[in-house]
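Given as structure tokens, the chain that follows is alone and in the form predicted on its own.
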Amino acid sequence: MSDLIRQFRDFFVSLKLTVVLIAFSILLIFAATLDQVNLGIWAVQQKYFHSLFVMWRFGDIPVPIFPGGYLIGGFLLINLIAAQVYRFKLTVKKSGIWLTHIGLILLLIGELLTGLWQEEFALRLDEGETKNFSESYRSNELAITETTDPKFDDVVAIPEKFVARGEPIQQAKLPFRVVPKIYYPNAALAARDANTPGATATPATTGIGLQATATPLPLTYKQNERNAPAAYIELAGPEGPIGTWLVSADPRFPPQSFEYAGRTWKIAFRFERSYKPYSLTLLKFSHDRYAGTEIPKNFSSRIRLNSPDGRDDREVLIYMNNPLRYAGLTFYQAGFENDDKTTILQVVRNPSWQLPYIACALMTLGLIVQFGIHLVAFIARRRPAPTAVA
């Protein structure tokens, strides 16, 4: 073996190693905790956990200032496994300490699947309302909707990302070209009077846009709270501009209709949608509450569940702990809202979420073993010799 790679697996292997990463991991669960007071949950996972490097910004310049949670992560694992091959040798006395580091290998291993793959929707449904579509928490999307035909509805979703870049997009179900001309990550709407005095000029040329304005405001990363980007968005067609609308994802702002080339469209600056090739339907929300008290006692969706080729036609019931789990998918009782009428439910996919139950099973099982071998061999040695018989 030639010295650089016995440098490297020393390296890799070393238990100072490991105490440097622990004590890192230390530090950037500190600062992530202080941080989140400013950021919120999801934002502190980003910018610390779900990172190569923290950075930080010096004016326009984005500056690796310490080490982030997949690199550590990253460093653990490889460090874990070097160990455990280089280390200790596969044997009976042994076993309980394998069985203990594949269980943290897979801890490992299932949370950064889970950073990478996890993804969570919100599903909101009054009684006796069907969707088959959850809303994104943080991603938005501009959809453009042709409406000509009374019994389908052909949209075209754009991602927040592309609006944002300013850039020209041409799709090719849209016989027109998308420019969007300004972008704001958040932004409030105001009522605005073209008859007014000194009124802003505004860039819109029909639509709401003319009645209303859209004034920036600075991110918020509060954990109730989310942003509502706006847009200026030009529609232009071989001929020219077709016109400039003003749209926003505040859920009070409606889809605005057009016309163009013999056919009527939409347009909305909406939720991130997820479409599902089944239905859920809202059948009846309960909030029971303690007896001569508002506090709640439990909330539950009863809930009917059905697929177009009729394989599934059934009620199900959510509640706090009580998930259903379909496709994939994993809905949750979250909340509630317009007096007990609408209910709330996240659905989250997650590939890996078994993962976690797996390797806490192996850690305890491999703490039992060895403890168990450690406890035959201590009472083996205390037990008294047998005498020798005359």
Second form
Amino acid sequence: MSDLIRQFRDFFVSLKLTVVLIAFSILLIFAATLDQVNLGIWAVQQKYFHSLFVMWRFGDIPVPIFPGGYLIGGFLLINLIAAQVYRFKLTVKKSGIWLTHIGLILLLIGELLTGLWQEEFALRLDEGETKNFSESYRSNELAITETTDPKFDDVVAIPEKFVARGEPIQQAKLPFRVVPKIYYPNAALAARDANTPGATATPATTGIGLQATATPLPLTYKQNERNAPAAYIELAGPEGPIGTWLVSADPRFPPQSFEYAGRTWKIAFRFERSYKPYSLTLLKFSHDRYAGTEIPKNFSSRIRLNSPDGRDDREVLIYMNNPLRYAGLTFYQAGFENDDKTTILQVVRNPSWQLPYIACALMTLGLIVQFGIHLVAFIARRRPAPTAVA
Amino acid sequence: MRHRLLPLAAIALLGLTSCRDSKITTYRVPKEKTPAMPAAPAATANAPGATMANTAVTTANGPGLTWSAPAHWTAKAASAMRKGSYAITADSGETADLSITAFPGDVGGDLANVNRWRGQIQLPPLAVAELSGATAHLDVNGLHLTTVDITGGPTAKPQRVIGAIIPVGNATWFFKLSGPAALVGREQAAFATFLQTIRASSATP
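Given the form predicted on its own above, I would also like to look at the protein as it appears in the form predicted in complex with the partner chain.
Following is the full complex, with the preceding chain placed first.
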């Protein structure tokens, strides 16, 4: 083994590294907990834990100032595996430690995979409404839909980051270019009376943007609020600009229709959608209260689950702590609005949800085995050796 | 060999941390029914809906009541649940609490409400037949009050609740003085005088 590899190995096997990494983790968690006041839990998770480095902005330049959760967790993982391989020999006496460490390794991997794979969406259903898509809690998209065909719609969904970038977008399915002119990550909408002399100028040349304007707002990180980005989007065909539309992800802002090249289109900024190969219909939302009071007792949604292939057509009842698990997704009862006529289900995909359970079981088992071995040895030692009575 | 591969595998796993990249997607979906235009702007346009944790409990609105409290009761800020709130502190530092709440409807009726208060000081619930013996009635300024006086709780530290239940329009108002039995007993006369000051007001409190 060359010197370099040995040094590399010694670095990762070292117990000092473990101590340093754990100290870093403590500092990271402490700083993140304090910063939660400013950023809210989701942004804190992204900034501190689901990142390789914690970045600080000096002017416009992001500078890494501290290792992030992925880096510390990754090094801990390597450190743990390396120590396991090089330091601990697999013997019966150490089998408990082995199990515990394997559990810990699984826990770290599980957290990594959850961070990478977990998706959270919301499904809002009015009573009697059927939907085959859920909507993101945080991400938005610019959807340009061709609605010419009476049976179906062809959708081109452009994630918000492309709109934010401001570069022209050319997509093969669109006969025009999409040019984001102005983009506000969060904006307030206000009515605009074009007939009033001195009305604020608007970059919009068609659609609702003639009667409404968007003004930028500071980003919100509150848990019960979401940013409503707005943008002025120009569509340009080969012969020149078709028009500039104001679009907003505010749910009150409707999609806008237009005609181009003999086809009908719709443009909308909306919550990012995730379509499913099945549909859910809300039959009834119930908000039970304790008798004679307004104090909530239970929330439940009676849903009809229907897949077009006819494999599933059944009713399910979703209530607190009793989610629907279907096709790799979990549907939780998360909220309601609209005077108890609309249910909000949280739709979560987490393919690695079992890993933490397995990890904890392994660690528990490992500790029991390890302490058990010590206990047995201890009792054996204490048992007085038979001595001759004088 | 195995020894070298494992840490490498861990590093490879770390490499997975490259972000999921969102891309422009195209797809075909069945025609969507155009939703009706959303209703008038809601105040919380960007709130993702009520969650069960922050469900507001509806308190009664509409015609209210007015009252005047004795000077030695310390007014506390009213809250979402309380129309009025007072603290009464004894020299020993013990405090009793007077709460004024109102809810729509009859909130389950007198029996349910009296039993709720009984439950709060560890007393068993009453049967229907026992209710009339446990309550008294009082007419004050055109209002009909059902009053309750109960003592319960641990023998070493007995607790007492004296309260009045008042139907007002389509709502029910509750005036409840609760705390250590000795202190509440001392304030009983003041509470009775206080009840005499309650009157209906046309304005919403």
